[in-house]
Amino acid sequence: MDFTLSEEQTMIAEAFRGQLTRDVTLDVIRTQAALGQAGKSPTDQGLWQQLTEMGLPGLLIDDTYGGAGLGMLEAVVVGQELGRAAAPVPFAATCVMAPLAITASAEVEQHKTWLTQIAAGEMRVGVALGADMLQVDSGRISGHARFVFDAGGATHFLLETGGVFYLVEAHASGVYLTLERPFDPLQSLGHLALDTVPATPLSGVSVDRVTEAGRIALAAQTIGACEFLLDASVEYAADRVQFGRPIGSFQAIKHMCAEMAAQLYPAISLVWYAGYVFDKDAARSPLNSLLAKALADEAGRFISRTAIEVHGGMGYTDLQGLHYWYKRAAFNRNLLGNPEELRQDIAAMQGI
C-alpha cells in the first residue's frame, strides 16, 4: 500500500514551493510583519495576486465557479507550503472555511456569487466562529464578534452565531472593524461591532464540519513551519564552526535534530491523514482532526523551540528570524482549540 502523495499532489506542492521561495524573501517577512504590529492587514498583495493566479483561494471549490476542484488533501499540501514560507496571505479563512461553508449551503444562486468571487480572489473571507455576542433580528445583525480570523483585506465576513452562519459585506453601514496585533504579526485577527447590519444566512451548514477543516489548514501551516525550522537547523548545524569543526558533529546538536524530526514527521503523516480522511470517510473525520491539530501543535512547540536552542545566541536575533515561524507555530495553537482542550474532546469522543 503506497502512504505517500500522488504525481499530482507531489507536483502542486513543488510548484506553490517554487513561487513562494522565489516571492516571500526574509524581508518581504520583515517588511509585512511590520504591517501586523502596527495594527494593519500584513497581506502581500502583490504575493496575493500571485497565488490567486496559481488557484490558492479556488482549491476547494467546483470547477464549475472557476475553482480547481480539489480535496482537502492538496489543501493540506499547500497549506504546508505556505507555513513553510511563512507567507503573508489568508488561507484557513477565505481558502477553506468560507468556500466550504458556501459550498454546503442549501441556496444554490449563493454558489454562483460567492464561490466565483472567491475563486478569482475578489472576494476574501474573514470568519469567527462562536461568536456569541451577537443577535439577529428580521435579517439584521448586530453585537460584537472577536477573534475574526483573516480579518485584515476581507471584502466579508462569514460569522458563527447559534449554530448558524451569516455573511455580511465588509463595508456595508453599520461594521466597524479593529485589527488586532496577534502573536503572529503575519496573520491577521480582527475584531467586529456591528449595528444592525444586512446578514445573509447560509442553511444547513454543519458548524462542526467547518470546524474540522479549520482545524486541518491550521495544523498543515503549523506542521510547514516546523519542516523549515528543522531545515534550517540541520543547515545551520552543519556550516557553524565551533573548536574547530561543524556543531552538528557534536551528540548533543545531533540528538536535538533527531528529536524535532521525530516530533515532525508522524505529525505529518496524521496532518495528511486527517485531510485524506475529511473527504474519504466523514464519519471519522472529528476524531482525525482533532489528533491532527493536537499533535502538530505539540510538535510545533517542541520543534520551534529546540530549532532556536540549536542556533544558540543567533537564533533569538532577527538576523535568522526564526521567531516570524516560532510565531506562526504558537498562534495557530490557540486557534480552534489548543491541545489541551482538543485532547479533552478526544477523550470524550472516545468514552474515556
Second form
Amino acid sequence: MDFTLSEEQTMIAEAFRGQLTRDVTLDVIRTQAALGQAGKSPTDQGLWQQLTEMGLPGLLIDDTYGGAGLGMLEAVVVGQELGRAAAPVPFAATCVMAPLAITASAEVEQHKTWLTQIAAGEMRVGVALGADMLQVDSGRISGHARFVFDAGGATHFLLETGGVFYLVEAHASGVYLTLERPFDPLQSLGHLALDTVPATPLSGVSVDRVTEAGRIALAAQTIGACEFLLDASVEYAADRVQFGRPIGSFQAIKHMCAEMAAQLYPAISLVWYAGYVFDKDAARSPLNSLLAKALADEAGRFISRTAIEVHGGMGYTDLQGLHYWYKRAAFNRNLLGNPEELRQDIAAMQGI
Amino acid sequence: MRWQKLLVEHGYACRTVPAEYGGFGAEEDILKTAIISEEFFAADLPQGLNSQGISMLVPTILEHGTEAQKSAWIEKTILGEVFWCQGYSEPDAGSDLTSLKTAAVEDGDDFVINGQKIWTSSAHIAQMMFCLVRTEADAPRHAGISYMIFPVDLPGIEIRPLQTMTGHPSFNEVFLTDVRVPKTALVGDRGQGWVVANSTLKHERGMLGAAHGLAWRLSRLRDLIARQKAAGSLAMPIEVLRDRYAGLQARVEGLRLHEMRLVSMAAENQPAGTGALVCKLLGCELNHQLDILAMDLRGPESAAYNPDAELASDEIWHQLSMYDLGLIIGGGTAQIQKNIIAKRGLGMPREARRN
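Now show me the form predicted in complex with its partner chain, since the one above was the form predicted alone.
After this comes the whole thing, all chains and molecules, with the earlier chain placed first.
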C-alpha cells in the first residue's frame, strides 16, 4: 500500500489550491466574514460557482448523477485546500455528509434528482445530527435543531433524530431558520424551528458512517489551516527583523516552528489514512476517524495559537488576518465531538 | 550470534552490504527493507544486532574506506564478531560537536592521540572504536577533523564506566594518552572527518525506527490496563486514564502513518523534506510519555524500584522511562533536533554565530 498521494490526488489538490489562491484573497475573506458576523450566509457565490465547476459538491457523488465518483481521501485532499485558504464555502455538510447519506439510503433511486442537484451546486444541504428536540408524526417534523452546519444559503436540511435521517425543504412553510453568529465567521451554523414540516425519511442510513465522514471532513480542513499557518509563520519569521536580525534566526522562534511541524506531519498522515480507511476498511473507520479528528484538533489548537505568537502583535490584528484560520480550527474542534469527548470514545471502544 | 549469521545469509539483516564483504548483496529497496522489518516485528522475532558498528561504521567504511579496511572489518562487524564504540562526544563538545579537541599529531607513519571522549556507550564491550579527532590544530572547526578507527585495547587507552541515573553503567568515559595509531587508521582523507561522519546520515533510513518501539510500549500498556481493570486496581480515575491513553494512541498512530508515508516517499524517490526530521523528536518523546503513563498507572507500586527488573515485568517501566529520557538527550538533544527541523527542514535563517 502507498501512503503518499497518487498523481491524480495531487493534481486535484493543486487545481483547487491554484483556484483558491487566486480567488480567496484577504479582502474576499473580510467581506464574507462581515456577512457571517451579521448572521447572514458567508458563502461567496461566485467562488461557490467556480468550485462547483471544478466538482466540489459532486466529489463523492456517483458519475451517473453528475458527480465525480471519487472517494473520501480525495474529499480530504480538497478539504485540506479549503482549510488552507480559509475558503468561505460550505463543505462538511453539503459536500460530504449529505451526499453520503442520500447515496447510502435505500431510496437512492427515488432521490437521484437530489444528488444531481447537489452535484450541480444548486441544492445545498444543512445537516444536524442527534437533533433530539424533534418529533416526527405522520411524515411531518416539528421541534428544534441547533448547530445545523452549513445552514446559511441551504435549500434543504438533513436532520437526524432517533437514528433516522429526514430531509426537509428550507422553503417549506413552517421552517424558521435563525443563523447563529459563528466563531468562524466564514462558516455557518443555524438554529432551526420546525412546525409540522413535511419530511422525507431516508431509510437504512448509518448515523455512525455519516458522523465519521463529517469528522474526517472537519479534520481535513483543520490540517489544511495548520499548513497555511506554519508556512505563514516561517515566512514572517524570515522577513521580520528585530535586534538587527530576522526573528527566525532566534532559537525561541525556531523551536516554536519546529514544534508546529512536528505536530502537523503526523496529523496530516493520520487524516489521510482515515479518509482511505473510510472507503477501504469500514470496520476500522470508527476508530480511525476518532483518532484523526482528535489529533487534528489538538494540532489545530497548538499551531493556530503558536502561529499568532510567532507573528507577535501583527498576528493579533485583522491586517494580518491569521485569526480567520485560528477561528476555523477552533470552530471545527468543538463540532462532532471535541478531542476530550473523542478520546473517551476511543478508549471505550477498545475496552479501556 | 548464530541467529545473526542466519539473518545475514538470508538477506534479512544488512541486506545491501555487498556479498564480497559478507553481506547479502541486495539492491537498495526501501520497501523490502520495511516489509522485512514489519514482519519480524509482527512475529515478535529479534531482527538481529542493531549496533553502532552495523548502523554507522559499516556504511561509512563502504563509502569511504580502503579496500583493506572493507575486507578487514565489514564481515566481522555484521556477523557480530567485532563490536564498535563511537568516539565522537567530548566533555566540552556535546551538541557543539565540531568544537572537539582530542588531538592526533602526525609522527612518522603514525598519529599520536591525546584527549578524552565521553558518552561512549558499549566501550566496555567493544574491541574497536570509530573516532573523530582533530588532526589540524589551526584549521577552523569542521575543517580540522579526521575520522579514525583503532582497537580500544591500545596502550594509553583507559575506559572508565560512567555511573548514570539508571544505576547501570551504560556509558563510559574514554581517556586517550599518547595513543599511537598507524596512518592506515584514517577513513577517508585527512581533514575530511566531518564529511565522512555525516555521510552516514544519508544511510539512516530506519524510518520505521520509532513505530515499533512505540507499538510495543502501547501494547504493553494496554495489557497492564486490562489486568488492572480486571483486578479493580487502577490507580487513576478512568476518564483521566482514558484521556491520556487515547491521546498517546492518536499521537503514536499519527507518527506510525507518517513513517509509512516516508517509506512510500523514499520508494518513489520523493525528497522527504522536513517530514523526515521530526521522527526522532516525536518518537523519543512519545516513548517517554508511554513509560510514565505506565508508571502512573501503577500508583504506589511505582514508588518501589527494582533496578534488576526483567523486561517482561511491570517493574520495568522505571528503567524504560530513564532510558528513554536518555534518548531524548542522546544522539542530538530534542532542542538540537528542533534546530535541525527549523534550519534544514523549514529553511529558517541561521542563528548568530560566535567567531
